[in-house]
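The chain below stands alone and is given as structure tokens, in the form predicted alone.
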Amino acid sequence: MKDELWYKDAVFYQVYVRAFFDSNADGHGDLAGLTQKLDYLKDLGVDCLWLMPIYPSPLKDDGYDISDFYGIYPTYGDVKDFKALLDAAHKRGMRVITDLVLNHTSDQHPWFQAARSDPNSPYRDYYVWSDTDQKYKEARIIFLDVEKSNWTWDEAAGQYYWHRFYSSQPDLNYDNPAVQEEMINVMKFWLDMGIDGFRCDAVPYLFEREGTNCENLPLTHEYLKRLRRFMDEHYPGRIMLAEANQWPQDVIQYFGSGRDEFHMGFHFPLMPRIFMALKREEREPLVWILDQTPDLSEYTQWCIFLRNHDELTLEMVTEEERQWMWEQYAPEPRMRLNLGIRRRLAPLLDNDRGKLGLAYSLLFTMPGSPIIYYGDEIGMGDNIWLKDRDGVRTPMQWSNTNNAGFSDADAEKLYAPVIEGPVYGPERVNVADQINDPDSLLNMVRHMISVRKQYPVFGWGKFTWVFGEAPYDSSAVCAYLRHHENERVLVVHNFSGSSQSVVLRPPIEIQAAVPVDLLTGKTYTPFEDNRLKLDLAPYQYLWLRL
């Protein structure tokens, strides 16, 4: 059973294949290039790769606009290359999950082209059509900066079609049983090839009903449970990870009873509050959101992350908090996108090793399985002058050589320019230099992952806040106990740029314990009366085994 719950302990790594490594000097990363770099990821401590879409696509939304669910985007290689990647990853004990985009297709997909050109085509009913754009008016518009409506008029069809995202991504009609069967066939195709599961994109929006906001509807859950039954029956040990940018009480529904819907779900509202807490130098934003986060069953798991391929989303904050986050983290208008911030982790945290260490310590010790976004482990920068979210999807910086070691192509042939400049350019930020520097960000992250893997408490343990005793408390100190079976780890963070003293009383009897910091091996003064007095340096963090 424990082997089927592998995702509870796993460290995930999100890969944009186009950006990772170019094996054939055409300026684009590819599957063969990723295969060549698997040893780097294995050495980092990665258990599972999440590949962003690798399917044929017009790339109006970087591959999330799919024109063929059963193929590989030719620039990335072919099915044979994909199979070679899977085999090589599995040989190294690593798993691979891919994006499953259930909600929509590209408007270039043959299904949509047939649907719009012939009202009698069986594919007409694969999409959601209307003679008016006044239906489902209670559904919010997600891409407010570019879309004025969830309906777009199609001249060829003589009707409006429904889309929750870009107008180039018409939504599939899940009221049609043929669509439901089709997407199960898509799952089967890739599972038969050997993938270990799916990160399921935009799952709250599959069905529409008048008088609702067309999100999180019971019919959506019914269909997702059907996908899980299919997977459990034919492919045990594979997983489904839900992308549902919702409040915890809504996301919890996507876990079903614990064993009948998703295995994992992203914790979106936690992410911006990590940045709030670090900037305010106080724990309150984290306490607030985690106190609203329901406990999960032993069969399910949160996925937590610091950054990803999209903007740092601010959908799950108040308007006042959003404005504050923009002021603090995106002072220039180009840094803002939609309801979010298009910046990478290192620039967000001022490239400050103390703050980066705190952020990674939170990522690896809070409840859930961590996902690292490619390049963040070396502190890559961003380019806010590229369009859309492209500024956080630039080539991986492998070395201080031509094109940062990403490609042997001429620079003008690269799919996107390499980051330049004295702070984040490859002269300062690259894998080769950091591998050889024991004090590098890469080696810090690698060490944290290595320690995390030795203690199941981080993947499996219960979570309890530990607050300081007056007068020795500080709102800048964020401490919690992770406990599982006989393991107890007290995690302590100082969010402040100044020293803090605190007296902690963990909620379990541990007078005899001599706390040892798992990261440094340093021992701390034993508890007296179950108390521990700590003098914390600026931005210090401790993983104290009790």
Ligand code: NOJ
Second form
Amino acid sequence: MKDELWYKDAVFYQVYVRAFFDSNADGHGDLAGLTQKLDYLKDLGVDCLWLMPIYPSPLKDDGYDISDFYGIYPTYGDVKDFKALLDAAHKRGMRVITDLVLNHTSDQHPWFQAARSDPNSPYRDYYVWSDTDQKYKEARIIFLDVEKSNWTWDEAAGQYYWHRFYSSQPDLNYDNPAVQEEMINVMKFWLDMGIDGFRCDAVPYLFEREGTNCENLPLTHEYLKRLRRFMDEHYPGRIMLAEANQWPQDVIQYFGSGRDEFHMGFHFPLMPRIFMALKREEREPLVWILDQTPDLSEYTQWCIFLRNHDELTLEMVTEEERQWMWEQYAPEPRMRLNLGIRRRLAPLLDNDRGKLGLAYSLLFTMPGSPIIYYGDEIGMGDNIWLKDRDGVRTPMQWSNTNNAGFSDADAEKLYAPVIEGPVYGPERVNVADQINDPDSLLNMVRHMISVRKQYPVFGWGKFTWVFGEAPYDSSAVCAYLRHHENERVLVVHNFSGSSQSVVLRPPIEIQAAVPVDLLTGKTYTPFEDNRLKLDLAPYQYLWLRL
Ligand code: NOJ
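In place of the form predicted alone, the structure of the form predicted in complex with 1-deoxynojirimycin is requested.
Below is the whole assembly, all chains and molecules, this chain first.
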């Protein structure tokens, strides 16, 4: 059983295959290229890869617009390459999950082509049609900067069709039992191939109902539970990870009663608050959100992230907070996109090692399993001048050689330009140099992962805030206890750029413990009367084992 709960303390890594490594010099990363780089990921401490869509697609939304659920995008390779990747990953003890895009297809999918051209086609009812564009008015528009409506008129069909994302991504009609069956068949196909689960895209939007905002509807949860039953019956040990960008009370629903819906869910509301807390040098945003985050059952787990392939979404903050985040983190208008910020981790944190250290320390110690976005482990930069979200999807920087070691193609053939410039260009930021530098960001991340892995408390443990005792408290000090069975780790961060002295007083009895920092091996003055006095340097963080 414990084995089936592998995701409780796994370290995840998000891969954009096109960006990772080009094995055949055509300018695009591919599956064979990723396979060649598995040792790098293994060495970093990665347990599970999430591959962004690898299916045939016209790439109007970088593969989230699928035109064939049963194939591989030819530039990435073929099913044989995919199987080879799976085998190679499994041989190294790593797992692989892939994107399952349930909500929509590409408008180039044969189902949509048949649906639009023939009202009597059995596929017509695979999509959501209407004679007016006035239905479901309460549903928000997600790609605000591009789409003006969730309805688009289709000349061939003589009707409007419904889409929550780009108009090139018509929504599937989940009221049609045939659609429900189709998607179970898709799951079966990839699970039979041997994948370890799915990152399930855009799950809140499967059903529409008049008079609602068409998100998180009971029918949607019912269908998702059906997918889970199917997985449990035939593929125990494989997981479903929910992409549900929702407020805590809604996101919780995706875990169902604990064992009947998702195994994992991204913690979207937590993510922007990490950046708020760091910028404000205050723990308060984290306290606020984690206090609303209930303990999960032992069968479910949060997936915590700092950045991903999309804009840093500001949907789960108030209007006032969003304005503040934009002012602080996206002063240049090109940095903003929809309700978010299209920048990478290192530029967001001023490429400052102190702040990056804090961010990673939070990632690896807060309740949940961490996921790293490719390139962020070496502090890659972004290119805000590329369209849409492409600026955070540029080629992985392997070395300071041609095309950053990503591809042997001529530079103009690359799917996207390598990041340039004195700060983030491959001369300064690349894997080869960082591997050999004990003080590099890469080695810091690798070290944190290796420490985390020795202590199940980080994946399994309960979480309790630890505050300072007045007047020796500081709102810049963010401390919490992780505890599991006999193991206790007190994690302490100083978010401030100046030193802070605090007397921490855990809410539970700590027997005369001598704290040892797991990251450095350094010991600290023992607890006295259940109090721990600490003098913290600017941006310092400690993982104190008690
Ligand atoms: C969420 C994905 O993360 C994003 O990249 C995509 O554009 C939308 N879902 C639509 O599939």
